[in-house]
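Only one chain comes next, encoded as structure tokens, the form predicted alone.
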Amino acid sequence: MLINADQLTSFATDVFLAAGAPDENARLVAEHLVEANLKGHDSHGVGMIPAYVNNILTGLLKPDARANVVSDKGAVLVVDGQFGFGQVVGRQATALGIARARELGVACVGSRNNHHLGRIGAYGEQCAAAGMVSVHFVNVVGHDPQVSPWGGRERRMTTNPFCAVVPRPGTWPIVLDMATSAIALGKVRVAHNKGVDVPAGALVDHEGKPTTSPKVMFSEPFGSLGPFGEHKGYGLAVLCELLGGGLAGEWTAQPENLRSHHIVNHMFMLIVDPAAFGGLEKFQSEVTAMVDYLHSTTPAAGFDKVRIPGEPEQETRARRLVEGIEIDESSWAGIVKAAQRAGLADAASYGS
């Protein structure tokens, strides 16, 4: 089914309001989720509504929580999200970091105890909108690991996102936003709901053999996601675990820590004001010239043009704003069921 972005945003807002979220928080989370759908990241879009509603109803997600500064040492801030909506408390932590970077030239922010942050690129884009460069290391805890280390078959980590963003004057920023697993777990969920395979090289079964069936992540005997780029992606995932989890959150995926049905993100952010280097105009001109140089590359066989990080998302967004957002029937049924659990009695009438 295809749903208009504005209608989907209104529906998602109503769901979170029914679940007990304050008006501003409900709208902000809904907008974040739908923006992820618009940019082609369906794994981090409205398909997360069932998990969010369940965690609100079970007390794992505090829908009215705000970010709280627990340590302030000038350029270094530690901010506790108190298990509030990641889209709310993560944005608040990022705003604090931007203000400090504007004052000092650089800020290092440890944003801990956030319920699922959603699409990490949103926080990089928030920094870029303020003219900042940013780097984000994120780990995922609170539930069982899903990703095996390079060379192993047993689950030890999760999808551990990495993001880096560079602003561009007068246009959208360069956004590198990726899971360090071969694909995001949410993409496996979407494939499972659609009844389709995942790309080769993303999953292994319980024996460590490659498979394209998403079922191995949802029924025993369980398989696992692998890292992207073999040992290179694995290495980056470890850094996300240790910087996002160990340093910023003091909570990694090692088995002594709590595992239930929670979705907790810790984020280590480095936010830099390029003006602090003294050559802002030259930096901006170099970014523009380099992008133009990359765009001028003759496309290889099978490609229509060369793109920069973040460009595919911009193209997908433009198309989906016109055509609507496609949601498979299984995912939509789960969303409607969650909406009804939240108390939205007429949920089934949406999208019809």
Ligand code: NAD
The other form holds:
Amino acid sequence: MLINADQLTSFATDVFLAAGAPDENARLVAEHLVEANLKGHDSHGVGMIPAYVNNILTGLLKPDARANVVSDKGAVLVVDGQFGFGQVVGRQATALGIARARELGVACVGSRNNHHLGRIGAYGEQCAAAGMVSVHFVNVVGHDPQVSPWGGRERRMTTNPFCAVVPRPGTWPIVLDMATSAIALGKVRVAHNKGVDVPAGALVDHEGKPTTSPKVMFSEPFGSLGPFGEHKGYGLAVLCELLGGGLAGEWTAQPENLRSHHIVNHMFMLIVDPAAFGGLEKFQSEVTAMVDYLHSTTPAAGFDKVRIPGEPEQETRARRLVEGIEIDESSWAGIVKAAQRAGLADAASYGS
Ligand code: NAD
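Having looked at the form predicted alone, could you now put up the form predicted in complex with nicotinamide-adenine-dinucleotide (NAD)?
Okay, now the whole complex, with that chain kicking things off.
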């Protein structure tokens, strides 16, 4: 079905309110999820509602938790999300880091114990809106791993996202925001719900043989997702695990740590005020000139144009704001069921 972004936001807000979230938190989470749908990342959009509702009802996700500063060493802050909505406590940790970077020129924030942070680009965009450059290394724990290391067959990590953002004067920022697995697990879930295959090269079955069937991630015998970019993507995933999980969160995917049905994200953030380098205008003019130079490249065969990171999301957003957001039947049925579980009795009438 096709649904307009405002209607979807108000529906998602109602679901989180029914599940016991305070007004502001319900709205923030709903806006974050719908923004992910608008930007084309349905894997991190309202399709996460069933998992969030389940985790609220089982006590794993604390819908009213706030971020708590546990250590403040000037340029280095450690902030505990206390298993609140990542979209709320991660945002609060990012705001603290931005304020500190404005004061000192740089801030390094360990944002730990967040429930799912969703689309990591949101925190980068928050930094860019304040004129900051930022880098984010995130690990994902609390459940069994899904991603095999390069050259390995068994699952050892998760889809550990990496993000880096550069603001641009007067326009949207450059946003590199990606899972370090060949594709995001949520995209495998969306393909599974739609009953379609995933692109070749992303999955292996339980024997380590390549497959395009998303089933291997959801039913036994389990296969695994591989890293993107062979050994290079794997290397970046390891850094997300060690900086996000080891340093910021003190909780990596190694088997002695808790694995239940939780979704916990730890994020290592480096936030830099480009003005502290002393040449803000020159930096901005170099960014603009370089982006123009990249855009002027003649497209290769099979491509319509050369884009910069973050541009596909801007294009999809512009289109979906006009055309609406497409949600497949199976995902919508799961969302409505979760909404009813949360206590939204008339959930089935939304979107009809
Ligand atoms: P993707 O592969 O769609 O895009 C990755 C990056 O490549 C983006 O920055 C995009 O702008 C850029 N890009 C894509 N096509 C391009 C082109 N033609 N030219 C230039 N740049 C281009 O993203 P993904 O790896 O599927 O990740 C999806 C989302 O999942 C991200 O928002 C990520 O933060 C999120 N995620 C979250 C978690 C979590 O636990 N919170 C885990 C994994 C992923």
